[in-house]
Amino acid sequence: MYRQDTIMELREQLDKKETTKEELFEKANKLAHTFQEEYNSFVTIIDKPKFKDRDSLLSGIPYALKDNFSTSGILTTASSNILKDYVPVYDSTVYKKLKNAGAVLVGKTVLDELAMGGTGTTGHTGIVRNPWDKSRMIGGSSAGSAASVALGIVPYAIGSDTGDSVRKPAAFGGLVGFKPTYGRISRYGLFAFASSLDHVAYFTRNVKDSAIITDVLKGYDPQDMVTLKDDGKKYLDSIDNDIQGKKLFYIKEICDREYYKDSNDKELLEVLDKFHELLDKCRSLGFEVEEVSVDKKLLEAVYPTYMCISCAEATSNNANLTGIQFGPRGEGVTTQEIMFDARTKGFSELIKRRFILGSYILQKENQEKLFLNACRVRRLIVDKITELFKEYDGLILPASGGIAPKFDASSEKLSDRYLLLENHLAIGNFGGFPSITLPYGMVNDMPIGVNITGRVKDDELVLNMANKIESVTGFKNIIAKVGDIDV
């Protein structure tokens, strides 16, 4: 494990002139190029930047773009043949705030394609590889973002998150992935995947970092219908809040040991036993922390439910992808066939079967059945969360049931691991709830990171609590390689 600067540090840096912006942007540009080979974070690199002076705590900071945020001018491609030459004419609004923000932008991301999937290896460029082992997967969608903060190249970089996009890689790379409120900040410009589901999120090293972020980014924008009147607080300044007597719960069924004591399944158990210490260790701080029992049938429901409803809304969000109105022209003599031909070669084989299946679940004669039994479970769980809100602050539960899968790792997707460990963090994109994974282990000398969910609109709290469990875990700032190497 190695240590780079944070957001802060590299603010007191600035401010002191001990370094400069263009120093700064120097060493990260610098950083990218070393890298791209060997893990492939960038699908552009940006090697002139454009600097602007912002009373910010942003300003003069490099960071890292997933290729899915519009930016005028650059390049922006979802990661997908279909769109590999599509450069936009507008800013997205995330975007548009860190450059006012005075933040320098290295390079747009990586992502698996169209930002459907969870293993970093469907972009049309190339794979992504875990900075910690090359020859696992950090996890995706988010997987470029995620990789280029685990290597020292930039200290945050801005993801995407429908189900559990930042949050999961942040678990597989040692990083915080904070994903705020539904509607918390503009996703105007942000290319759709499932819209009631879709989250902006981010990868920092610490807690206080992603509150900065939260700050500069939150806020109402007439281009999204469902952005949040602002607050008015500033996250930051209540990140150090006492918090004796805040009360979480964790679920019996996702982790408890005796649902999985007859398992072989060794780094599990021992992510379970680290999870245990470190609730321990929460109840030390002044937490309550208690074990609540919710309808093993409901928790194995997540991940169809998410299929059902993420498939559905990915299949007509993605309807413009035609080679007519974006995308390379495909051959053909009439409209359909032009169509049909484009999408042929513009998708990979996943993203094909996606839309395949959303297309079957959004036919007249499988709405019921499908897509709308699905909303109703979606309701069930969110109802049941909501309820257990009402007494307890927060939810805390593994971000994963083991360390970031090998390429050639097969798992088991009907087994409790899979169902109830892997999915589970798709709970606070169903009901908009602010979540955030931190590091807090290692298991094999792999990051395993532990994940906190609020109530809506709680966005400060939970960043309040995870900064205090930050505080005990001892992996707090960590990198998977030196950031500071002679380039």
Second form
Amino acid sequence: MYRQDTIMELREQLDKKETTKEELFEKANKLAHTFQEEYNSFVTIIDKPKFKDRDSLLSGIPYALKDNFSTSGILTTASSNILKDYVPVYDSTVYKKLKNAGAVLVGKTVLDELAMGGTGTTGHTGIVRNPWDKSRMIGGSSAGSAASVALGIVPYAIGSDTGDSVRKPAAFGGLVGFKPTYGRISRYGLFAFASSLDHVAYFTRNVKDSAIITDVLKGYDPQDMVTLKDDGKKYLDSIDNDIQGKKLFYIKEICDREYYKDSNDKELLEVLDKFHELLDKCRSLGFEVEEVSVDKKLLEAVYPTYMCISCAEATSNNANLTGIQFGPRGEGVTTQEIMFDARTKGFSELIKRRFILGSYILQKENQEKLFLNACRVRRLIVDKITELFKEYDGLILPASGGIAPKFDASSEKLSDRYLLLENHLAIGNFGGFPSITLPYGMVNDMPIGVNITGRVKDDELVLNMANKIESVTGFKNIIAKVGDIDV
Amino acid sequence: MYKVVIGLEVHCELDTVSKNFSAAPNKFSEYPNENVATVDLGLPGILPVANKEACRKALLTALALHCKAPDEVIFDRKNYFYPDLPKGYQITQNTKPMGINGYLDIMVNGKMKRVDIHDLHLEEDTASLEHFPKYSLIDYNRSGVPLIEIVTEPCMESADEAVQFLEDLRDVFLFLGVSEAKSNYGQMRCDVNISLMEENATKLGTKVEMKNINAFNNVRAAIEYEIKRQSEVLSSGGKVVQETRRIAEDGKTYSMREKVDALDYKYFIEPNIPSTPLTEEYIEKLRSSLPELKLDRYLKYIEKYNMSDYDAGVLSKERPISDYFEEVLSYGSDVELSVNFVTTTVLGTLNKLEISLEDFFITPKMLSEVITLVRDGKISLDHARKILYQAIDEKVDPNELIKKQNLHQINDEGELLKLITEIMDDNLEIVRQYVEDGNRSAVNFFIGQTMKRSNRQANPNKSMEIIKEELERRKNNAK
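Follow the form predicted alone with the form predicted together with its partner chain, if you could.
Up next: the whole complex, starting with the chain shown before.
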């Protein structure tokens, strides 16, 4: 039964000596190898783990880590050719904390190159497939981490979320994906994509497990100046608190069925129907749920704002990848030529496109109009949502307007659906709001996810509310049915 | 003749325990890549942690240069590719420097000159490169060392002014204790911008930049050479090219590259360092902790203490000496005697023993006590000096020595008379020679004896008077 077991269940088995950490690792390792060719979750599979017994709920339990967390002595590629042989000399804070908790690393997972992208198709070791349907994407950028949990290789996996890189693939993979408040978890050792938006986030199969991981990972880190002071709480303790009278809102302009009634997109309409059904269930749980109207122009600005800020920061953050300090040395006579060559060969076209955009956005003559305006719009959006959070405890929305896309699906990037339904999760990154996605239904045999976002620092309440909602979705602890494989 | 316009960009490494954004030690090392943390290597995933002490020292310097401080401390990224810049960007301050619109008053050839400061900002140093014929090596010891850059307005008009400014600026660093500012270690270095214009022109001429000059005499040489070179170009009808030049060992400058357009560094605010608000109270507290600087002390010494130009110069030159001197005064010591003792005994000993004030045994308090004894006529100047030298030698408090050797002067007239009477009674023949033969050398004899018997403690002037009186008295009695 290992594949479906939650962290809590595995903890119990270990504590009752029904299994051992070695046995659990063996199962995870075997599954990792079994699924690797078909689904490609991992860049590196660990075969010789180091075990530590620790007084932690995670001790002895296997997990997977996105390949953009620095792990001393273990290859860390960020799924990019320019880092294909890079072995770090230091541990990220997240990895260090997990090691100290006795958690057992099973492998480093594939991502969209340098965490930029939402498809899981741009890593240097190939595409990641959706365990629910191999012809579909799992989404990205934390693609391998999502797949490894959806496949039941590990009960949880760590990812990073800059726009929706955990919370979107969670929706496509039938998983819980949680991104705590900006600063709740140290980013030290997480390869930076867009520093002001980067969050540590993770996949589990239920909300409680997400609380367990948050309790282990959160805390002030002197190596990350944006980390928050410790709040001294264990979120697991309050996860079952009463939610009577808690107020949720959804944004009319994003999920009103009327806006899409002429659409031929049956999946989209089904997603919205199920969403409104879920809202009714929330009401019967004791939540107050209200519709709120937000200026559509502001919402449509989320995606371009995200692109401006993230590309600008990314082009600077990745300027260390020159092949001078580390990485493949380029050819050439002058240092400029050597760096130019290393970067030309080391990055895919998609990445170069983002760097050029970022560079353009930051140029003196464009900076005011593009970069600084994007920062201002970000502020407007965050102010608007923060204002609503004075009245409401959470924002609830469908995590996506559909199910996981097929690999050959054409995207209509500027359609209403794309601009609003597919990109609103970035609001959580703009404001650093705690935000969680959980599965709430199936459409065409594929899972769909709902997202709940709360006030800054209100991680505890967000987990609490999500845990309550999870109890009525009927989709807690699901994994993809992949043959009859179990171990 | 053309009018010379010079602006300087001065870099100075700050003296801190650790680097500006990492925990690696900030200290000189003869071994390459010894003082290096992951942050200094720009490895993927690293994050900067701002050094509070570096910020404080930069702010302190900005305030000393009469700059306006910002309302918050934030940093910016300056983006460019170069092998000595591991992150691909330098963390610096562009949006809100630690100080803007300041000035430093300097004394050039006896005349006051105000040098306007455009801004002072805090940034990190780059790694250092060493070039060999077929390869180059990178040493990251310097990577991330806190650096302040002070940019002056183009307001200096001669090599004298520029060099004086640099020297005085270095003294500011030393007086504030923010840096050792050793130019031979590259801790202080500067870029010189220089242009020439017609005497009555209103528009600045074409600017030539000379980068990274360490030694001040090279700054002088470079400026003097450029004035000559640019004058020749202009007077022969040519045009000065906007370019970057370097100074070579022969004292001449050579073109490095022509400046086409200024590089676009794509500055933006460093997102990993949250803003730290600066309150008025904090700035005021910092401002009130500012020590008096060299020029202020120099002027004070002349105006308040009537010192000679020379003494004022000597005593204000270095902060430890000046502080020592002022501490001696703070105990109420006589100014003239204090100047005398500090400039001769103290400085003389320091020079002779080749030690610094830190290792100097006599504290200002000890010295002030000795000076008080001299002022009150309790010991002679001559003796005070001797005692001080002995105290330095033996490392004992000079006042203890004075007590132990009983070197207090005997000023009590009764006591002196008693001693002198005794001596005369023991030498009646000499008294007789004075009384009967009028031999005046008897006075000298008795002075000698008085000093001898009193262990040189007897006040010589008073003794002389008493001896004369006593001899006269006996002469009159004999009549």
